[in-house]
Amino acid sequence: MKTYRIACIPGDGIGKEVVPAGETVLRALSDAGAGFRFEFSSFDWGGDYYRLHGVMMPDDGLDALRPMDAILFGSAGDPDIPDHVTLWGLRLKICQGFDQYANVRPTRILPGIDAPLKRCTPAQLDWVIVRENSEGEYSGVGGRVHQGHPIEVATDVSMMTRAGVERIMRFAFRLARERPRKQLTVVTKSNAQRHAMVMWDEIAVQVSGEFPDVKWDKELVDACTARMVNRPASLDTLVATNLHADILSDLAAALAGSLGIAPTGNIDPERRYPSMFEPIHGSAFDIMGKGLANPVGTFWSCVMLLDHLGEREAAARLMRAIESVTADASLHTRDLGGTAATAAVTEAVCRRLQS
C-alpha cells in the first residue's frame, strides 16, 4: 500500500490543537478505505523550542524536512516574541528554503456559512488567489543602520526578478486555464510603483501570450479590494505580490464568512521539496488550548495535500465531508456564530468519511 509521509509541524497558539485535528481526520480516510496511509512526523518547532533553544527551528531543520511527501503547518506566532523573530525563524525559513514560491488560498462560501455580502451568492464567490511566496516585499533584503540615534535608517527592499515573476505568472495563467471560468485578474500598483511594478505588468503581457484561451485583465490593488466587495462574480482566479495578496487573501476569508474556514498551500511546483499546507488564521492566542478552534480550514489545507499528491478522488471525498459539517449550524465553532467544539467537528467529519 502506497505510504505518504506527512511531517506536522503544530507551531504555535492554536495550531497545536488544529494540525492533530488534521492528522485525525487523515488517518479516518486512509482507514476508511482510501488506498494509501500516512507515516506522520511532528516536530515540536515553535515559540516553546525558541525558548529553549533560542532559534525557531534547529539550523539542520530543513535536512529532516526534506524526504517528506508534505508538511502541514499550523501557525507561527507568540505574543512573547518579536513576530519578525517567529515568522522568518520557521514559516518563512520553510517557504523561501524550499523555493515553495506559489501560495496557492482557494476562497469560497461553504455550505450552511452566512457570508457578509448580502447581495452575494456562494456561485459568486468562487476563487483563488495566487501569491508570489518567494520574494517581492517579502524578499528580507534590507537593513537597519545608526540604530538608537536620530539618524537611524531602516529599509525593507521589494525585490522582483524576472525569473521569479514569469514563474508566479505562468503558474497563475495555468491554475486559471484549468478553471472552467479560464479567467485571471492580474493584481498591480504600477501607477506608484514604477520600477518593480511596471516589470510585474510587462511580464503578464508577455506571458499572456503563451494562453491565448484564458481572458485577462488587470486591476489596480486598491481598486480590488472594492471589487471584491461590489463586483465579487467579475473575480475567479487572481495573480499578485507577496504583500498584496497576504492582504488581498485575508479580505477574500473574511468575505466567505470567516479566516477559520480558509486554506493555503506553499507549493513547489517543480516538486523539488516537499509543499506546505496550512490555515491562514494564525496562533490565535485568545482561545489557545479552550478547544474552541476552528479546524475547516486545516481540513481543506488537508484536501489541497491531497490534490496535491495525486489523490483527487480522496481530496474529493474529504471536501464533501467538510461541506456536510459546514451545512450543518450546529457543528459552527463560535467564530462562524455557533458553540460547536474543535473535538465535535473533527469528530463529525471522520463520521462521515467513515459513512
Ligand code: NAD
Given for the second form:
Amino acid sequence: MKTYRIACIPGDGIGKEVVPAGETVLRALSDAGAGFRFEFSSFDWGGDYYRLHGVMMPDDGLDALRPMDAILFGSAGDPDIPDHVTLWGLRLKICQGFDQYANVRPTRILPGIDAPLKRCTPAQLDWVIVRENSEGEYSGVGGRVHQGHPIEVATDVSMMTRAGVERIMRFAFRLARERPRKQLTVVTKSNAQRHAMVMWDEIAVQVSGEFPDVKWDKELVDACTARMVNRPASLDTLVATNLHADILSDLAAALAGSLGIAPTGNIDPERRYPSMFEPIHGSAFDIMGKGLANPVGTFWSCVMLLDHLGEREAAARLMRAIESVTADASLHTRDLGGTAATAAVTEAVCRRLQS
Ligand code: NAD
Ligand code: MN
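The structure above corresponds to the form predicted alone; please provide the structure of the form predicted together with the named molecule.
What follows is the whole complex; the chain from before opens it.
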C-alpha cells in the first residue's frame, strides 16, 4: 500500500493542540479504507526547543524534512520570545529553505457558519488568495545602525525579482484557469510604490498573454479590502505580494466566519521539496493549553495536503466530513460562538469518516 511520510511540526501555543488533532483525523481517514497509509514523524521545534538549545530548530533541520512527502505545521510564536525570532527561526526558515514560493489560501463560508457579511450568501464568497511567499516585503533584507542612539536608522527593503514575480503570476493564472470562473484579480499598489509594484503590474500584463482564457483585472490593495466587503462575489482568485496577501487573507478569514477555520498551503509547485500545510492562525496565547482551539483550519489544511499528494478522492471525503461537522452548531468551538472542545470536534470528524 502507498505510504506517505508526513512531518508534523506543532510548534507553539495551540499548534500543539491542533496538529495532533490533524494527525488523528488523517489516521482515521487511512483506517477507513482510503487505500493509502501515513507514516508520521513529529518534530518538537519551537519555543520550548529554543529555551533548551537557543534556536527554534536545529541547523540541519531541513535535512530531516527533505525526504518527507509533506509537512503539517501548527504555529510559531511564544509569549516569552520576540515574534521575529520565532517566525524567522522556524516557519520562514522552512518556507524559504524549501522555496515554497506559492502560498495558497482558500476562503469559503462553510455550512453552518455565521459569517459577518449579512447580505452575502455562501455561494457569493468563494475565493483563493495566492500569496507570493519567497520575497517582497518579507525578504529579510535591511538592517539597523546606530542602535539605541538618537541617529538610529532601520530599514526593511522589499525585494522583487522578475523571476520571482513571473513564477507567482504564472502560478496564479494557472490556478485561476482550473477554477470554474477562470477569473483572476491582480492586487497591486503601483500608485504609491512606483518601482517594484510597477514591475509587478508589467509582468502581470506579460504573463496574462499566456492565458487568453482567464479574465483578469487589477485592484489597488486598499480598494481591495472594500471590494471584499461590499462586492465579494466579484472576486474569485487573487494574487498579491507577501505583505498584502498576509493582511488580505486575515480579512478573508474573518469575513468567512473565523480565523480558526482558514487553511493554507506553502507550495513548491516544482515539487523539488516537500510543501507545508498549516492553519493561517497563530499560537492564540489567550486560549492555549485549554483544549478550546478550533481544529477546522488544520483539518482543511489536511484536505489541501491530500490534494497536493494527488489523493483527490480522500481530500473530498475529508472536506465533506468537515462540512457536515461545521453544519452542526453543537460542534462549534468558542470562536464560532459555541462551546465545543477541540477533542469533540476531532472525534466528530473521525466518526463521520468511519461511517
Ligand atoms: P492568533 O491567530 O494567534 O490569534 C488571534 C485571535 O484569534 C486570538 O483571539 C485567538 O484566540 C483567536 N484564534 C486564532 N486561532 C484560533 C483557533 N484555531 N480557534 C479559536 N480561536 C482562535 O494571532 P496573534 O494573536 O496575532 O498572534 C499570536 C502569536 O502567534 C504571535 O507570536 C504571532 O507571531 C504568532 N503567529 C504565528 C503564525 C504562524 O506561525 N503561521 C501566524 C500568525 C501569528
Ligand atoms: Mn498572517
